[in-house]
Structure formats: C-alpha cells, structure tokens
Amino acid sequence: MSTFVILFATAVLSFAIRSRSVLKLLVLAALLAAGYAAIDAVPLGLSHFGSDQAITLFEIVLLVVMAAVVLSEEENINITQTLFLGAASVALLESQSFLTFVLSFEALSIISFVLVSNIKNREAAIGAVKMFVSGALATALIVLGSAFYLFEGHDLNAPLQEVGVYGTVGLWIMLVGIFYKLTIVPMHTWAADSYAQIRPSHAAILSGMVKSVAVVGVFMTFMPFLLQQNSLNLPVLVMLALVTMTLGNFMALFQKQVGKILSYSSIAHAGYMLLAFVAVKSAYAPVAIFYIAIAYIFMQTALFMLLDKAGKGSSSVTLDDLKGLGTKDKTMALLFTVQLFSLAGIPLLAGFLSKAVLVYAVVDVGLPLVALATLLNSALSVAYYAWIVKHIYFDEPAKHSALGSLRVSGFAAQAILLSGTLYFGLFATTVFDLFV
C-alpha cells in the first residue's frame, strides 16, 4: 500500500504547485520512490494469479509508463490526473476482496471521466460525452450484477466465491458492464469515436495505461468464476473474442483518420486479450494476459502520444497528413514505425511474443481453430499498419500538412516507451520466469 500512498499524496500535493518544471521534478521523484516501495514491499495481489512478483513487475511497468506520460505532458492538471489514475491502478492490482476490486475499477472510470472533461474543442466535447454516457451505463450494469451476487448471500469483503444461478447471472451482468469499458464488441461503439475525438494524449492514458491495468485486474478477479463455469462461459467468450478482433481489424482498414485506425486497433486488441479468458484453464493464460498487457501499455501509449505531438494536441491527423513524414521528421517516423510494427506482431518486438503466448494458450486448451482465426486476424492487421508506414516513407510530403515535432521531453518520453517495447520483445524470460 505504500506505493498507493506515495502516488495519492503526490497527486493531492500537486494541486498546490504552479510551475510545470517543478511539478514534473516532484512527480518523477515520487514515481522513483513508488517504484522502490513496490520492489521493497510485500506484494498484495489478488489470489489465483501467477505470483506476487508478477504484480510487482506490472506495477513497475505502470510507473515507468507514467513517467513517460508526465515527461510528455504540457498541462499540470493532466499530470495530476495521471497520478490519481496511477493510485487507483495500484489499488486495483492489490485488491484483496471483490469489494475493493469494484471500488478501484469504478475509481479508474470516474477519474477517466474527469480527465477527458478537460475539453479544448467541439470534437473533444463530443468524444467526452459519448464516453461518459457509455461509462454510466456500464457502471449501472456493474452495480446491478453486484446486487445479484449479494442476493445469493455472498460476502463482498472476500475474494470471488463459488456461485449458483443468481451469482452466475450477476457476474455475467457485471462482465457485460466491464466489457463495455474494455471495448468488447458489441459494447465497443463508444470507443471507436471517443478515442479518436478526445485529445490524443488523453487517449494514450485511457487506451494504453488504464485499459492494460483494467484487463489484468479483471482477469485476476474473475479467474475463479471462469474456471468454475468454464463449459458455460467458453462458447460466449470465444464468440466475443473472435468477433471483437475481426470487426476491429476489418473496420480499421477503411479509416483515413489516424486516431480512428488506432481506436479500432485498440478494439481488436481487446479481442486478443479476451483470448486469455478463453484459455483460462491453460497454465499459460496468466502469462498471456500479463504479457499482452505489458506490451500493449507501451505500444498504445507511445502511438497516441506521438499522434498528440504530430497533431499539436488535435485528434484530426489523417493519413494524408503523414505523407512524407519519413523525409520531414526521421525520428518521429522511426518511432511511429517501430511501435506500429510491434502492434502488428513483428518478431523481436513485444507485440509479437504477446500474441504468440496467447495463441499457444488457446492451442493448449484444445482450440486450434480459434488460434488459426487469431493468426489470420493478426495478418489482416498488418495491412493497415503497413498502409500507415507506406504513407510515412513512400509518399510525397503533403504540402498542406503542418505537423508538430518532438521536443526534448517528448523525445525522452518516447525513448522510455520504445525501450519497453524492445526490452520485453528481446527478454521474454523477464515475464516467463515469474510463472514457472
């Protein structure tokens, strides 16, 4: 809990600091102290999930990504809200009961709504409203599902317990609400618009950081239920995973706005992540969800942050705007390309191994056709990632385009995220050894 206390206390203190440079120094020092506390303390992660060391590593990854976000940010209020999101994320990862999971999950949602309410234009306002309405509906479903779970006589101040009919109905109602927030089809429509309309730096935090933490927390919490009701849950989860990844990849092919492409890519990755829920009976499922969450938090955060710098805070950057970027700004072009290739699953990058472990886990539970469908989807995604790279390197520079560039702090942030993508692509044993 010391990690949570450091982040929360720093977030409260940050309201009194006006100087951005002073605030960034304070926050970076706090993140360093929080990292030391996470390593030094006894981890308190939920039961049934891999090892306590895995929770510690994920918290360290979270703090590293937060440091990159803080370095890149240009508004004090966004730095403060990132700290609050980090504190809620740690609380979620270290939840010891079903009640603390629900409260932490909703805290993440509420702080996310506050983050996107920092509105600068009409497009961002529309995206924020869509996100708020969808989030309110999802919260209502989570509360309703909790009521069914309580009605069956279960104790919220304990880990998830074995359930009967009412409990099963309640937990599935909760999962529908949670899947709403994780952008699982058909509860995805808000994200396709919201991520592409809100400021890209906000989308980086929500689509990258918050989503990765949430999916790990949900898997940890619901793993006993998924195992207990596997025969009932499996067909539904398989269908949701396949439809989500396929629709996300298919829709991304037809987008011209880069933010929209990344939004639908995010939806497709939600489908990939759901494969760990499908393969919950495999010993590789915890490794798979852990690995893809780590890879995704680096890749998605980096790309939306790059988009924010390229668009100077605007979400309206199109493929035409990126034409000739490889000539005009070689550094930004290279950063875009490496992270896109990682999302596509190119070997030696974190995105490749994260998908490989997921496919292996699915095969391990006897679902080779699902694994094949996943590989075909991954191949399909290469088309639109390569299409972006084609505009960056092989098209003539757009005369009307006036993209922004990376400053020193923005470059430092991207260097941190690139290091994560490369490190976890090359040194997979860092993750695997935690689950042996």
Second form
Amino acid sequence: MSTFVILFATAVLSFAIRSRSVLKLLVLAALLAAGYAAIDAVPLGLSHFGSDQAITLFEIVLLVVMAAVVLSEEENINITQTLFLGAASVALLESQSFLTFVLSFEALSIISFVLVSNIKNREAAIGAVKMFVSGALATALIVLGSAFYLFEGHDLNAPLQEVGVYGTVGLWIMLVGIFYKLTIVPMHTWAADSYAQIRPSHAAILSGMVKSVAVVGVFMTFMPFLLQQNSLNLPVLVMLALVTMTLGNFMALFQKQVGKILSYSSIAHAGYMLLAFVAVKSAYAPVAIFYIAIAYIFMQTALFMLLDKAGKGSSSVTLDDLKGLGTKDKTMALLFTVQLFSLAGIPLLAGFLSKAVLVYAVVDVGLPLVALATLLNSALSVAYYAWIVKHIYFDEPAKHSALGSLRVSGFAAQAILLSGTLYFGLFATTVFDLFV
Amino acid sequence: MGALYLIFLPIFLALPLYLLGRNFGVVKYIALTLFVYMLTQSVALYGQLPEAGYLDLGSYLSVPAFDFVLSLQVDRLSVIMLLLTSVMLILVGLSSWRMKMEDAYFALLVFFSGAIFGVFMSTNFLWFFIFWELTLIPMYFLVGIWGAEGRIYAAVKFFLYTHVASMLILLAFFLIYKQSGTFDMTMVKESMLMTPALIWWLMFVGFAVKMPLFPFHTWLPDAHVQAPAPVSALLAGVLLKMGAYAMIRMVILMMPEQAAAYGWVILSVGLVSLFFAGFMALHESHLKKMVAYSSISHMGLVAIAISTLSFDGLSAALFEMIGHAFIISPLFLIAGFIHHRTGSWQMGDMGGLMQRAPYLSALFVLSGLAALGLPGTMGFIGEITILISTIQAHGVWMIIILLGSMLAAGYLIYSFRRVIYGEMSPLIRESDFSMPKMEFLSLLLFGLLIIVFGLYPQPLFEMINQAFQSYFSAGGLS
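Alongside the form predicted alone that was just displayed, please also present the structure of the form predicted in complex with its partner chain.
After this comes the whole thing, all chains and molecules, with the earlier chain placed first.
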C-alpha cells in the first residue's frame, strides 16, 4: 500500500475508534507503515502521481512531524484531520500534472478549513471565518487562472507547458491565489489574525505543516513556468519577497501576543521561501526550497505546539506571561529558545543552513543586493526572537501567570521536533545529496 | 578526532551541565578542568605545528556540493589565539568562582569555549561563520542574566549590533564562494575574486564592529558597563580579539592588494578610535565606562598597527592584542569588585582605596600603568613596537600616537587619584573589601603575566614573529 492509501485509510478508520490511547497507537503504527511505503517508493496507485528521492525525504519529514502532532494532540477529531491533511499533502507532493496539483492543493485547503472549524471560542471563530473567506477568494482566483491557462489549449493531464500571453496571465492569476494561501504580502492579511486566533495546535498544523507542503508543491509544479518567464517574473517576485519578509518582520516587532509574533514571523518566512522562486535558475534553488520547508516544518510546528501547551489550548499567551519561564520551567524555556533561535537563523540549527542556502541561491543568480536585504531582514527578525527569549530568561517571573506545562507525550513530541531541528542543522548532506 | 572534541565536547556538554548542574554542584570544577585541558591541548598543538603553513586536524561533516566541510586546520596565528583564549578562560573562570547561579553561568562559559575554539580552528568560511555566530549566544545570556540594571538593553543591543555585522560577513563569504568556487580560506587568493573591493569592504565593516572600531563601537561601552566583571574581561580579552584576528587573517593576509589600497581607511578609523575613545575615557566619571573606553582606545592602537601591513606592524598588533587582554581584564575585574562592594560606579564617590585594600589597589595601579605603557610591563612593549612599526610604515608624523598614550596617562592617573589615593571617602570606609581567594588569585596571575611578558617579551615575540614569517618570506605580503 502507498503512503497516501495508508494515511487515508487510517483517517477513515479513526472515526470508529473512541479510545484516544488506542487511536494514537494505531496512528503511530500507520505512520510507521507509511514511512516504510515512502522509503520503498510504493506508487500512489493513480496516474499522474509520482515520487523521487527528494519527495520521499520530505514525506518522511512530514510523517515524523505528524507523529509529533499526534503524540501531543488531545482530541481524536484533530488526529483524524491531521491524517487527512497528511494524505492530501502526500498527494500534492506527488502530483505530476496540472490537474492533480490543483485538486490536491484544493483538498489540502478544504481539510484545513475543516480543521479550524473545530471552534471553542469567539476568537477562534473569527480566525476561522477570516481564513475561510480568504481561502474561498484564493480558490476562485486559482480556478479563474486555470481557465485562462486551459483557454490556450494546454493539456490538463500534463505538467505545466510553455505558455503564451493567456497562459502567462492565467498562471499569474493562479499564483496570486496561491500566494493568498502562502501568506505573501499583500495577500497576507488574514493569516496574521487567523494563526493568532485559532487554537495554537491548529496553527501548528496550518502554519507549519500545510504551508511547508504547499510551498514545495507549488515550487515543483511552477518551476517550468518560472524558468520560462524568468525575466518577466523576476522583478515582481523580488519585490513580493522583499516586501513580505520586511513587513512580516516589522509587524512582528510590535506585537505583544506570542501567537501574533509567530504569525508575522510565518509571513516573513513566506517571503524568504519566495526567494527560491526568485533564484529558480540557480542549481541551489530546489535544495533551498526543500531545506527551508524541512527546517520550517520542524521549527514552526514545535513553537505553536509549545504555545498550545503553555496557553492550555488558548491562543492568548502574551510576552508578559512568558516572563521568568526560564526559572519556572527549564525544559519548556529551553525548547522555546532553541526553536526561536533556529527561526532566527542561529547556526547549528536547521534554520541557519536553510536560510544560508537560500541566500546563496540568490547570490548565485547575481542578486547580491537582494541577498543583503534578506540577510538584514534576518538580522531584524533576531530582534523579536531575542525579545521573546529576553522575557523567558531575563525577566522576573510574572506573578499572575499560570502557564501550562508539557506532559510526557508533549515532551516526546517536542523531542522529535527538536531532533529534526538539530539533525538538519548539522547534517546538510542529507538534503544536498538529493539535488546538487 | 581530538580536535573535533575540543570544539564539540564543550558545546554539547553545556546542555547537561545546565540541566543537571544544580543537583551535583560540580559545574565550575568541570568547567575549570575543561579549560585547563584546552590549554594543554593548545600547547600540544603548538608543539606539532610545521615550520610554515597549516597543521591539518581533519575534515568532518562534508557536503561537497556546497564545499561545506568542517576543515580543522591551525597555523601559528590561530594557535596563539587558542593559547590566549585558554588562559583567559581559566582566569575568567577563577574570577567567577562565586557567581550566583553558577551552574548555568559556567555551562554558558563552557559553551563559549567550544564555539571560540571553533572560530580559531576552522578554515572553512561557513564553519568559521557558524562558530563566530555561536559565540554570541552565551554572551547574550551572560550579559542579559548576570548583568547590572541596564543589562537587558545592553544584551539585546550587543546581540543585534554584532549579528547585523555578521550578515555582512556572511554575504562576503558567499561572494567569495560564488567567485572562487571554494569556502576554504587556505585556498582563496585575491586574484580569484571578481569583486575584491566589495568583499573587502563587507569583511572590513563586519570585523570592525566586533573589534570594535569607531564608528562601529557603540555597542561595547553598554555591554561592558552592564556585563558582570568577568564577562567584561572575556569580552575584552577574547571576543574583541576574535574581530582583530579575523581582520588580520582575512582583511589583511588574504586580501593584501585591497588592504594596501584601503590601508588608509584602517589607519584613519584606528586613529579616530584611539583619540575619540581616549577623550571619552578622560571625560568619564563612571569607573567601568572609563575602562571600556580605554579598551576601545587600545583596539584603535591595534588597528593602527594592522594598517602598516608590515611584518613588524602585524607582530606588534598581535603582541598588543595579547597585552591588552591581560591588562584590561584586571581593570574590569577590579572595577566590578569595587562596584559590587560599594554599590557605586562613580569615581567621585570613591577615594582612599589604597588604605582599605592595598593589594587590590596595587594591582589596579599596576594594570593602569601597564595600560598607559609604563616600561617593564606588556603595555610598554606593545606600544613602543607599534610606534616604531607605524613610523617605519607611515612616516614620522605617526609620533602623534604618543598623544594617545598621553591621554591614557591622563585618564588613568586621574582615576588613580580619584579611586586609589586621596582622602578616604565614607563609601570606601564603610565597605568591606575582603576578596575571595580565587578571584584574588586570578588578579595576581594577570599581574604576573603583565610583568613577566613586560620584562621578558622575547619568547612571546618569537612565537608571534614565526606566525607571520611565512606570509612575508618573499619580502612582503603576497
């Protein structure tokens, strides 16, 4: 059985299981089986889907992150939805035609809407509605763009082909729709609120898992178009990338709610990821996009999950609440710090090498000023990551703060994610050997 | 493999020391043992060095597609820095013996020791950068947690300022790789580069921030003033030297043509740093800030020596760097101790310390006199050799750097009058100056080093000269 089938079947089966412990055991076993299937490159079973070594690596990373999410999750329905998301993610990653890409991408979006519709309070409802409305708009744009593309007579069941005027317009309309979901400025406005208002464990899946999968899928699918129309696309993509990272970083500087900081950081990271689209002509661009997606999925998922535990499921944890965490809960403080430093691009952690390759790819295509702007942005981001760490370690403990703590399963989940951040911070060869 | 342990053992040991240290109370002993071990290994490395060139210590974690290889190689220049770092770590460790939350503090020192060894042992630009950045992390926490009232501002400013500078360095390294196809600093030649001037400027500014040279120095007075005294000593004795080391190795030795073209820039910022910081120190009434500006002023002197691009100048610069580490550190330690006991930084509140704490005062005077270049101390040797080499390179007008020494004499002797001599102030009278033995031992050792290398600089100079000989063997930088 293929990875997709195992995940999908387990997701369906999970509806029938009441006991959370049994469900978790079953899902972990299924993830293990799915991992074996990915390594053995078992085909998905449908035409126009396929895999290679890079996709296999990313699928394994995805399954590892899913294992962490499942271990940490406390609601059966969320575990089920994580499995559906995993299945859709595998489909997206393995899609090899225009049609399968669009369908998988939309499946991923729809399951995301279902995930956030598990609403517990007014804030979460607002976040979910914002996400749904912007998602619907994005879908409309993707469909419209597809129509323009098809108008030129292209084959749905083939990868993107060389395009003329209508095709170019269509693919750009599609990209605008996709950029909504990837939170590229100015299509980002929903994300800052949604990620910060929905339950942090949901934000972990959406901002960490879904975004990483989506960006890799989009890059692989649109690569022929980006290469063909490079001179036309380049100025727009450079501008979008720089504006996205700069705005994301500046907005994060002024936030007091930790979820909001992470949301804006997520937007800034979308800007960094877009640099791989800018540097598509470099041999390092595919390495860069895979590397940053892998690093990001570990870091961002870990941080939102930590926030979920700290806020006991609430998204309202503020910087003041984190004061003195370093003395109150050494383990949680350390986990926060390591993942934040990784996001900041501090070496020996995955965030550094992934950004380094990305920036080098930009230098490689002859854009040193864009690289400089990116590096300065990264330095700017250190201000708010270091500011969170400052609250954790340098400030006296907050008197009225009653943060939650990690239980064994939460700790195990964090240990898995931390291993990923450390492993890909040291052993770059795992990713490089697949491409260059 | 042994070399790899020297770097990664401390880095990975830091975490268990931090998490488990409190239960056993042995972290500082482990740390000190480790630092002594690092010193013995550095001495052993010095003994194994070839006459010229690098000693290969192995390559690890290779990613050939990106030339991202942890190549560990050392030459005389880097081993001298390893020796200096090890000695400083031991002395700083001793002077921190009674630090609060000692488990976490020493765990961070241990982490720092691994990272800084990585800086001096790595010859791959990317790995050099990784270790360079890693040194920031423990420093951020050491200043932010153990510092004085304004520690948070100082820690964040230090972190951001130096991180931004690091981004320029990283871009320079990427441009080098793009143009030369290698991250190996032993292979890169200036002639391989298409935009050497751009790369030179990026590295120069990046390293000038760390040294720090005017106008990139503003993070240092804050960091020094707010940091606990042993951390100030570490900043001055090791971290700033890291900037000067990189400046010599990459900005001068690796890119001699650009260095020759822009030597006047290094000379100018060196002169401005020397005088600007000197005047600021003269103006200061805050004891530790005065020492901090004195530190910047001396690093200006190092930059002036570097700007000569000559064998004598670089040797003098390296001697001054070592001297500066041994001279400025006890000044910081004593300033911190006085503040700890009196609660004041203001020299106006002090006076008559000699009557209350004669040994401590004597060590302060000795270090101060060494800083202003008194014969018989390391300060004199450093300054006189810099003076001679700069006059040889730039002309007789370089005699003006003596004015810098005069300024130093001004602010240091003035500080003696206000702190050590004069009428005993009520604050000094009421304070207890009994010093813990370990802290006093570290001060004594600093004093001893200042005098020993001041009276007998020959062995140190021989080591330093050998470090630069291979670069100048063909009659000049090539």
